[in-house]
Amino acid sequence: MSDIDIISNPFHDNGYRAKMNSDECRRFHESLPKYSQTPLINLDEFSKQLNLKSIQIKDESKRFGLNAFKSLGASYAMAKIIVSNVNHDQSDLEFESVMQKSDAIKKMTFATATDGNHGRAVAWCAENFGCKAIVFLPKDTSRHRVDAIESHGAKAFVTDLNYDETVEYAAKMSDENDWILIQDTSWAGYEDIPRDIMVGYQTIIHELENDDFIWPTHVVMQAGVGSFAASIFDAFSNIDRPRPKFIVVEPTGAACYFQSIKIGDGDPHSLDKLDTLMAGLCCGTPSILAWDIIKETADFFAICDDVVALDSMARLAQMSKPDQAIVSGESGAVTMGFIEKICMEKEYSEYLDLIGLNESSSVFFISTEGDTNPDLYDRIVNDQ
């Protein structure tokens, strides 16, 4: 059985126009304590091995010391919720201005469901703003992910449910207890907060303006519920440059976008069974906001077996130049593993022509997380 598969997107719209305005989110993030840009790494030697012009990776393991990118979305959305609940004036959305409402903030309780990274981000934001956070996690969540969330003072509860069921449970508990649900996926009737989270992610692309960034021909993004990939595709579509080809990569065992495109009726479809080691991508129901963007922007959809991500974790950790080594978890490394596979193995050569990869191609990835599951990371990277 093949490790990967790729299909074209019949719903792609060359006339897509960006749906989000993210100028405000970058100014807000720059006002946060200890804000700094995450590094952009040019894998020049590795790109030559793959017969590509360039490979650039944004390393989000360095974001606020949280080992993942999720704090960008959670912090921006939480700040907007706080200001809106207190005085409805969002004209001055900066950290110090928000903190002037501290008496009201400490009475707020935010709740969410998570596979780990988003929940830790919500806990960290609540810690910084001075409010409470309650985080629900799916069954079989690693103890390390729970500990990381609780280290910020939040209450964490592991359910006996899968991720999508845990999202439903968090929404139900929030409604019953008058908590504020801050969820990074959307459904009918729950769209404003997930949209703000998606806008917050776009600071990643704004930061590239300050780097020696090579404009990409291909942007390859991983997808769980799809909010992150949709946000990044939308941000690139808002820049007046030739639009890159956008590729969505999912685990074979949790490929809700790939399967929805294969069904071909234009609607998102859920999966009943999930089976992947890529915890951050182990989601069976597309976010409706993300679906609407990805359906129009993505050129191709790909699936990868877990081994593709695990091999890529080791490869990124062991780059020949020490300054190019990246600590990337399974959900962060899968996109580069996908490109390496089709560039290096003859059985996938047809995919090179399909997606237009050659010696003139510049490929951009985002390593969305570091070693968020240290036991798995050490086993894959250090025990080989």
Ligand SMILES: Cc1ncc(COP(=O)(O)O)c(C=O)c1O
Contents of the next structure:
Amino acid sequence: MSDIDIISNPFHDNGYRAKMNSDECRRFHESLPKYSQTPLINLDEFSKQLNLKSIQIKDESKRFGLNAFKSLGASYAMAKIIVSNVNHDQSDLEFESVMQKSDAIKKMTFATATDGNHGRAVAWCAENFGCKAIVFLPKDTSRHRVDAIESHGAKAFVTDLNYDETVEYAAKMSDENDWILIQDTSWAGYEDIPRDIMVGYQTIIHELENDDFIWPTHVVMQAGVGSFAASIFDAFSNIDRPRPKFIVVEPTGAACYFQSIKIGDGDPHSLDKLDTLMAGLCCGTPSILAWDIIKETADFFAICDDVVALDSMARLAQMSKPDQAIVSGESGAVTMGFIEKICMEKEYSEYLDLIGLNESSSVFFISTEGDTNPDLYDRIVNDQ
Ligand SMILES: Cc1ncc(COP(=O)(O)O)c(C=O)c1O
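If the structure you just shared is the form predicted on its own, then what does the corresponding form predicted together with the ligand look like?
Shown next: the complete complex, the earlier chain at its head.
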């Protein structure tokens, strides 16, 4: 059995127009204490080995010292909720202006469900804004993820549910307790907050303007519920340059986009069973906002077995000079693992033609997390 697969997207629309504007959000992020942009790493030597022109990886493990990109979404969405709740003038959203009504903020409680990274981001934002956070996690969540959330003063509860059920549970609890649900996925009737979260992720792409960024021919993004990949594809579509090919990568055991595209009726479909070590991507229901964007923008949908992500974690950790090693967790490393496979293994050479990958290709990845599950990371990277 192959450990990867890829299909073309029959719904791709060349005329897609970007739906989001993230200029205000970028200024907001720049106003946050300790804001700095994350590194863009160019793997020159490795790209030669793969017979590609360039490989660039944005390292989101460095985002606010939180080991993942998620704080970009939570901070912007929570700031917007805070200012609207305390009747601030919303024209100039900056950290200092949000904090002016600190007494009112103290009374607010945000709740969320998470596989770890988003929950830590919400907890960190609550700590910074001075409000409360309650975070629900699926069964089998690693102790480290819970500790990381609690280290920011939030309450964390591990449920006996899977990720999608935990989202429903957090929504129900928020309703009953008058908490503000801050969820990074959307469904009919719950769209404004997840949209702001997606706008928040676009700061990653704005930051590339400050780097020696090689405009990519291929943008390869990982998906759980899809908010992240959708926001990145939307941001690239907003720039007046030749549109790169967009590729979505999911774990084989949690491939709700791949399976929905295979069903082929144009609607998103949920999975009953989830099985992957890639905790951040272990989601069975596409976000409806993300689905609408990804359905029109993605050129290809790919799936990878866990082993592809684990091999790629080790590869990134062991990059030798002049290339730079990157600490990348299982959900962060899978996209590069996918491209490495199709470039290096004869069995997959037909995919090179399918996605148009060759010595003139420049591939862009985002390593969305560092070693957020340190036990697994150590086992994979250090116990080889
Ligand atoms: C590290 C990491 N990468 C990627 C994703 C995927 O984001 P989304 O669920 O928006 O597709 C997540 C989501 O939690 C994540 O934690």
